[in-house]
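Given next, in structure tokens, is a single chain: the form predicted on its own.
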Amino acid sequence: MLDAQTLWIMVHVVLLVYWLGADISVFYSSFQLIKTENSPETRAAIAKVLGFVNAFPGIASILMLPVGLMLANGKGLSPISGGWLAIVWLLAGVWLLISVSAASQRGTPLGKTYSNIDLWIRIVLIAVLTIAAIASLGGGGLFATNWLALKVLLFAFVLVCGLGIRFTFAGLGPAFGRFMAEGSTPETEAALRVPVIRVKPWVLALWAGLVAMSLLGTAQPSL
């Protein structure tokens, strides 16, 4: 029979699959997104399913911090237990709801304002863990151990690496616009382009963090 930090365990690797999994997908549409030789409905058809599939890595990166702490805190390695994890739960539904509200509402000022609170919190949530995972390290902190502290810091940098992407993302949504509107131009092709080539060192900076916070969760080593 399954245990509890068995469950954890499994839907923590779920969370990850469905992170990366959906991220390579959002980054291989984008470059055919900008494929000239694709048709406009063609085109269209692929910013559809990029702007649903979008919505997965932000879902995942939310739901992997309260789930991260349940297997730290089943193994002892983390103070932050009973009605704390109670509160980091109620917090987290709280912010998926805001997410998902900023991503079915996009392109209205209810929308806009959703994603800016959500903008807001990444930015708090990374220097709450940046501080916190710092001050563990060597002991004394929330983290019993160094190999935890580091990919809880870890988690803080692929989040920074998600604010760049979307940041440099931003102008693709305008630009597909103009593209629909004005038909494909050297211009309207060129403004396509821009972000999907500029977000290129994000997406492999944040691919590269997920993979190292996965071989420490697996190697859990003593340094």
Given for the second form:
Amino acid sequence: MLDAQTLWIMVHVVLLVYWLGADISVFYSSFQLIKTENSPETRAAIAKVLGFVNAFPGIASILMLPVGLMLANGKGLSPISGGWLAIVWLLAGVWLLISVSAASQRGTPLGKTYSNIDLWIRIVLIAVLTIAAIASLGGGGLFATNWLALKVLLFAFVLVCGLGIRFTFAGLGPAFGRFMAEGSTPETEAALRVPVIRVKPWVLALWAGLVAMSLLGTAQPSL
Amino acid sequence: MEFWQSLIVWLHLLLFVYWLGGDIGVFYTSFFRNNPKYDVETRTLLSRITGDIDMAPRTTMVLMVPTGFSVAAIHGYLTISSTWLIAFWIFGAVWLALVWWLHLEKDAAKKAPWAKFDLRLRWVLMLTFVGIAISSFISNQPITQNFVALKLLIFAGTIGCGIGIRVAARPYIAAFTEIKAEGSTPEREATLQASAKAARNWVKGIWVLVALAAFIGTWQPGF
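Let's see the other form, the form predicted together with its partner chain, since the form predicted on its own is already up.
Time for the whole complex; same chain goes first.
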């Protein structure tokens, strides 16, 4: 029979599709953005593609945590259950709203506020997840198996990479605005290139984290 | 499961991630490529970018053949010898090389016979997989589990949709070539839009089938 756990596994995998799978288009498009042989009009279209596709990883990454905790509880590997899980979902829902609002209100004072709240949520989450994972790896934490604790630790790592991407990419919007206004000059091209090149190691590290997490989840090795 | 077996299952899962996830970028970029408001040069560049991103789903589809049969074999759902599996991997590697060569080679005349061969190969594969699936439903040979045979049938369906895309896109390619050579006219744009719409329906068909196959693989129902 089809049980709830199976459905949640499916949701968990589909979230990875829209996170890791969608990210390849974002990454590729960002390089097209700095190619001097692409006309400003082409690059403006690419910027729109980038903005649209980038929303998918943003949403999927937030939903991954509550879904992951549900799966862990379903397997009997996490004590977070019942009412506590409901609270996790509620908090994730609020976080999602804040994050989506930050993206849709970008450039306004309200958008800035949402973005700051989102940043603090991530910082707190990185700290909490790292502590929970390390405590579990030491044998005295929430999660019953080491592979799961390692996944939680990697999730914190991935969140750190996400922040790295956010800070390096912060300069891209203004640089692109300048490029569109002033056209292709050595200065505008250089300003555009800096964030795109610097973000590369963060993105690759994030992917490596996600790929490692998916391997841990598939193999569930006894570590 | 041994760790190396988990690696194959994991690879199979990652292929799903990049198939469905990569398609988001292709799908969204195609709307800019089809938009007559952009100039021809921009659309040509966007067309190239769309084609590049499309290599993610194209690559994954090819590799689904060897990984899919290997995963079935790992679970003991195949009655064929492991020599066949090696053959599937060699076939996958050769077919993948052809698919990439067709993408990278710019000389259309040189490509034409091989593109035709690739299309015929897809017909042969689709019919062969339908045959294997039906044989397995009836006699449990060579696949012993009905849900795996159903996955193969669904995979044959995705190959069919891929053929559908190629056929539906023929007027598109002709119209786009004319637009590039002689400029945009309402008739050419209308042909292009109609053809693109037809192709999109096949693409959506692939999405539904791929998601369904993933769902059945996660569920593994006995019937």
